[in-house]
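The chain that follows stands alone, in the form predicted on its own, written as C-alpha cells.
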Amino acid sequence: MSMLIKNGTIVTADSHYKADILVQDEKIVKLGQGLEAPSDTEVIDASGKYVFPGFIDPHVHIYLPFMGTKAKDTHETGSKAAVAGGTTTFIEMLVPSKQDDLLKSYELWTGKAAGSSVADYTFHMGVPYFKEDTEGQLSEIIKEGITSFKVFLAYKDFFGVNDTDLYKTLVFAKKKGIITTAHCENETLIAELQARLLAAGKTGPAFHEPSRPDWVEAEGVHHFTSFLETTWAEGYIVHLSSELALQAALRAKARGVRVSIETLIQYLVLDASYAERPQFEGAKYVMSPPLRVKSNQKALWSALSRGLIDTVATDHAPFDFSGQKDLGKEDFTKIPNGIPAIEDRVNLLYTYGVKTGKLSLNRIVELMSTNPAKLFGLFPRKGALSPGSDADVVIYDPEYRGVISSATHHMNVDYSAFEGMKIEGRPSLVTVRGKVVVRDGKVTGTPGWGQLIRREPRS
C-alpha cells in the first residue's frame, strides 16, 4: 500500500508548511517538497487543502449499558461517524458497574470492538471499586496494553467509586505509571438536589442542570485533585464544563498537582438554553455535567487559546430521542445522559474556533491530536506527521460549506445535537494507517480495518 500526498499545507501542533508526504506499508516514510512517486503509488493532489495528523477523540462511549438502556452506536456505525469527521483513533470508556468483574468486562468491551471498527481504538479502564483481587486484575489489563483508568465521582451505587477505593486506585496507578481520568461531580449533593427538585414537582429536562450546578462540579474537581495531591498520582479531568470548575482545576495545577483538563465541543457551542426547549425537546441535550449558561463559554474559549485546557473531546454517547430519552418524560433523572458528537467535533472546532479567530490551526491540532496522543501513550505513533508515524492523515477542505443534519450523519441515532449548524470546512480524504477510509467526504473504509492500539505505561 503506497500513496503520495502532494501540494498540501502540512499543519502540526507547532508548524505549517508546504510539503509532500510519502506513505508505504501503513507508515509515513518521507516528507519533503517535490517527492517522486514510486511505481504503483496512488497520487493524491491536496492543493488548496490542509493536511492534518489524524485526530484523536480521547473520550468516547460506543458500547454503553446505562440507565436501563444501551447507547445506540455499534463500533461499525460509531467508527464510520468518527472517520467521516476526521477522527482516526478514539479512546473508548470501558466502564463496568460496581456489580461487574473487571476482567470479564475487559473481555466484553474488547470483544464488542474486535473486527468491527473502521478507525483505530483503545480504552480507558473503568475502576468502580478496589477489592482484594482488583490489583491483580488491573495488572493483567495493563499487560494487555490498556494504560489509563477511569473513575466516576458520580452515579452513586452504579459507576461511582468511594473515597477509600479512589485512594487505593490512585496509589496503584502511581506505582504502575498509569494516568487516571475522572468524572468530577459530587454524587451526594446531586442526589439531594435531585430529590429536592422532584419533590417540588420540577420534573422536566430543564431541571437537570440545577440538579448538578457548577459548584457541584467544582467541588468534584477539588475532591479529585486533593486525592491526586495526596497520592502524587497523575490525573485527567474529563468533560470540564464550567468556569468555576476550571478555576478549581487551575488552582490545583498552581499547587503542582499533575492534572490535565479536557473540555467538550458541545460546551463550546451549545448552552443550557438548549435543555430548556419546550415539548420535551430539551431532553436531547441532557448530559452530565450539563450544558451551562452561555457566559461559561467565554472562559473555556479563553483557556483553550491560552493553553490552560489540554484537549477537546466529545463524550460521545448517543441515545435516541424516541424510545430512549423519553424514558425520563415524567422524571428528568431517568433521561439517559449523553449527546452524539463524534462526527462533528473537528468541523465545529474549526468553524467556531479557527474561522472566528479564537484558535490557530496549530492549536486545534495540538488539542485534538498531539496532546491526547502524548497524554495517553500514543505519541509519536499517533498525533504526528513524521517518518515512522502511522499514516493517519486528514486532508481538510477549507472551502467546503455545509449544514449539520441527522438526515446525513453516520451516527446511529435519530437526532443531531447540532442540527442546522453551519460548518465551514470538512475532511475530504482520510486515511487510517495508509488506507483511505474517507474519499470526497464519503466513508469508504472497511469495518475491521481498525486495530486495538496497545500502549505502554507512562514513565
Second form
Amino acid sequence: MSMLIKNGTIVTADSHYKADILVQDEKIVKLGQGLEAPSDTEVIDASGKYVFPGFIDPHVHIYLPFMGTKAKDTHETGSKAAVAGGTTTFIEMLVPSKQDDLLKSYELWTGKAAGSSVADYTFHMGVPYFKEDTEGQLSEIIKEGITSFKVFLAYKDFFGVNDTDLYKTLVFAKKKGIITTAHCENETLIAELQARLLAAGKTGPAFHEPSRPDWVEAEGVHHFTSFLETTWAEGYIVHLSSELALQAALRAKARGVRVSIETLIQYLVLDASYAERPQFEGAKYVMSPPLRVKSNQKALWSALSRGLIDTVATDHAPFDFSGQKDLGKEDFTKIPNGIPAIEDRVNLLYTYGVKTGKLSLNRIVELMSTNPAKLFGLFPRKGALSPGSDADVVIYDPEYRGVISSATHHMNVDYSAFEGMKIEGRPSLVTVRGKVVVRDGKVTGTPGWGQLIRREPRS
Ligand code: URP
Ligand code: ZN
Ligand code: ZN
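With the form predicted on its own in hand, show me what the form predicted together with ligand URP looks like.
Following is the full complex, with the preceding chain placed first.
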C-alpha cells in the first residue's frame, strides 16, 4: 500500500514548506520536492492545502461511568468523530473509581477499545488509591505500555485520591519514569460551596461555576505542584481554565517544578455566560473546572501564544442533554459534568486562533500534535512528519466554510456546545498509519484499524 501526497504545504511545529510525502505501508518514507510515484501508488493532490501531522488529543473520555450514568460515545463513534476533526490519536482517561481493582479496570477499558477504534489510542492510568498491591498492579500496567498516570484531586468519594496516596503515587511515578496528569480542584471547598449554594435555593446550572471558583482551582494547582516539588516527580495539569490557576502553575514552573499545562478548546471559545442560558439549556455547558468569565480567555490565549501553555485538548465527555444532563434538573451538582468536543477542537483552534491572528500555524501543530506526542512518549512515531514516523496525516482545506451542528456531527450526543459557530477550514483527507480514514470530509475508516499504541517510560 503506497501513497504520494503531492503539492501540499507541509506544516510542522517548527517549519512550513512545499513538499511531497511518500507513504509506504504504515510509515512516511520520504519527503521532498517533485517525488515520483512508484507503480501502484495512490496519488493525492494537496494543492492549496496544508499538510499537518495527525493531531493528538491528550485528554478524552470515551468509556466513562460517572455521576450515575455513562458517557454516550462508543470507541467507534468517538473515534469516527475524532478523525473527522483531524485527530488521529487520542489518549483516553482509564479511570477506576475507589472501589475498583486497577488490573480489572485496565482489562475493562482496553477490552472496550479493542477492535472498535478508527483512530490510534492509548490511556492515562487512573490511580484513585495506593494500597499494598498497587505498586505491583501498576508495574504490570506499565509493562503493557501505559506510561502515564491520572489522579483527581476532585470528585471526593469517586475518583479522588487522598493526599497520602497522592504522595505515594508520585514517589512511585518518579521511580518508574512516569508522568502524572492531574485534575486540580480542592474537593473539600467544592463540597462546602455546593452545600452553601443549595441551602440558599441556588439549584440551577449557572451556580456550577460559583461552586468551583477560580481560587478553588488555583488551590488545586498549588496543592498538586507542591506534591510534585516534594517528590521530584513530573506532572501535567489537565484542563486549566482560569487566569488565577495559570498564575499558580507558572509560579510552580518558575520554582523549577517539572509541570506542563493543558487547556481546553472549550475554555477558549465558550464562557460562563453559556451556563446561564434559560430553560435548563445552561446544563449543556456544565463541566469541571467550569467555563469561566470571559476575561480569563484573554489570559489563556495570551499564554498560548507566548508558549506558557503546552497543549490544547478537549476532555471530551459526551452526555445527552435529554435523559442525562437532566438528572440535575433540580440540583446542579447532579448534572453529569462534561462538554463533548473531540470532533471540533482542530477546526475551532484553527478558526479562532490562526484566522484571528492569535496563533501561528506552527503553534497549533505544536499544541495539538507535537507537544502531546513528546510529553506522553509518542514522539517521533506520532507528532511529526518525518521519514520513519507513522503516516498519520491531515490534509487540511483552508477554503472550507461551514457551521458546527449536532445535526451533522459524528459524536453520539444530542447537542453541540458549539452549535451555529462558524468554522473556516476542515480536514479534507486524513490518514491513520497510511490508511485513508477521511476522504472529501467523509469518514471512511474501518473500526478496528486503530491500535493501542504502547509507550516506554521516560528515562
Ligand atoms: O467536566 C468534566 N471535565 N468531565 C469529565 C471528567 C473530568 O473531570 O475530566
Ligand atoms: Zn477532570
Ligand atoms: Zn477529563
